[in-house]
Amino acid sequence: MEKTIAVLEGDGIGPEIVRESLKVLRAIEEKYGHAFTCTFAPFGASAYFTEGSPFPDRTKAVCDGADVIIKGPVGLAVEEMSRIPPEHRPEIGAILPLRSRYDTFANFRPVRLPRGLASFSPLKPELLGEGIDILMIRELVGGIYFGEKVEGPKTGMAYARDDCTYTDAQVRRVAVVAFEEAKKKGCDLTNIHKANVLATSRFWNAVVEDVARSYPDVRHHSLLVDNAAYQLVKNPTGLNGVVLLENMQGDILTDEAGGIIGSLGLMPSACIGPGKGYVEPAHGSAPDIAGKNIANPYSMIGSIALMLDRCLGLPGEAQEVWDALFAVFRQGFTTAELAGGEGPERTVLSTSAFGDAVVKNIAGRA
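How about this chain only, in the form predicted together with ligand IPM?
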């Protein structure tokens, strides 16, 4: 297969973990005889400082011309954000425009912790049963993120407003993706909402129920978002299967899920739309550990696996990446933020050594 890939390294740990993910992609490329042509382009806070925009026109052109986009995390440390005017900050000025440009409405965030890695979790092992295997599917281009935003004085009072809207079509298409996924996996679907307060959640649920009628074989439940946050800690395996979330609630619960499996560094993601998709870790630029070669590249390498599967239609190659990732843990290695705690003694690998270990485990190269 021949494909062109736009690579946006991003900020903070972005370049470090993107580098490792590309090593793994190269190993897959060689083994399977694919040809992936990567073009790097600036994106995020670093792009603002060098080019005056967090999503420069030339980056848009590179992305438009590519088959798929690999994106590292972007953003400055919270205390440094004021160095960039609000409209040029990477979140508002780059990530959201990237998502809406390609209408990537379905954000796949797998939350996986096999039983053998229970010691990574801050939860007691007995809460982890046979392991956590949740596929969180987060709506990514609607809701409060994309509604009108108003800040300013009105009738003499300072005030601010963020509108939250969802259309039938916006809810329907992501619900269909989630039900299709649950049907394929033969698992339960849990729909998360806040219908006891929000009109948009009541509407969301009505559309989800309508979609559910076309999937009589998929067992589905619904859960208020506050209870879901609680259940994730008290009984995470009770959510195994597909979990469907709107944009804002999905943002928060996917980070919580990262905490439950031990690290945001274990949270890859893929953003899928009607055309080209892009992949990124679920976490941010981790300014606290940037430049130290200690970040966990699993999230970015797992994003490559998601890209191979969901964007390029190469499930065999994707599985090989997953197998190689988990083999590194099975061989007794870990990364700095996962080290310590109960469980077997593990050797801590740097970011680059972890990438090398994954490459070694790509079959045929060991």
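Show the same protein again, this time as the form predicted on its own rather than the form predicted together with ligand IPM.
Chain alone follows, minus partners and molecules.
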């Protein structure tokens, strides 16, 4: 296979963890005879200072011409971010436009913690059972993040408003993705909402139930978002399977899911559109540890596995990466933020050493 890849390293620890993910991609490329051509382009807060925009035109051109996009985390320290006008900060000026440009409506975030890695979680071992295996599918280009935003006058009664809107087409297509995934995995689907209060959630539920009629073999459940937040901590394995979420609720609960498995550093992510997708870690840029070679590259490397599977149609190669990632942990290694606590003693690896260990496991597999 020959594919072109846009690489947006981002800010903070972005370049470090992207570098390790590309090591892994090159190992897969060599082992399977693929040809991946990577083109780097600026993106994020640092791009604003060097290019005058967090999503420069030349970066858009690189992304437009690529088959798929690898994106590192974005954002700088608070003092530096305060020097950027609000409309040019990475979230508003780069991330949301990236999603809109390629209509990446379906966000895949696997939440996986095998029983043998229970010590990574802050939860009691008895709550983890045989392990956590949740695939969160979040709608990514609708809802309150993309609705009209109004900030009222500073004199008199000041106010602000964020509109939350969903269309039938927006809900239907992400619901189809979630049901198809549950059908393929042979698992339950849990639909998260706030229908007891929000009109958009009642509408969301009606569309999801309509889609469900086409999937009679998929068991599905409905759960209020506040109860879902509680269940993630109290009974996380009860949500094993596919979980469908709207945009803002998904943003919050996927981060909580990172907490229950021990680190957002264990949360890869793929954002898939009808013609193109991009992959990214679910965590931030951690500027306080940038350059120290201690960041966990798991989420960025796992995002490469998602890219191989979801974007490039290479599930075998993707599974090779997953197997290598978990092999590193099984061999008694860990990263700095996962070290300590109860459980077996592990050797802490640097960012680069962790990447090397994953590559070694790939190379050593028949």
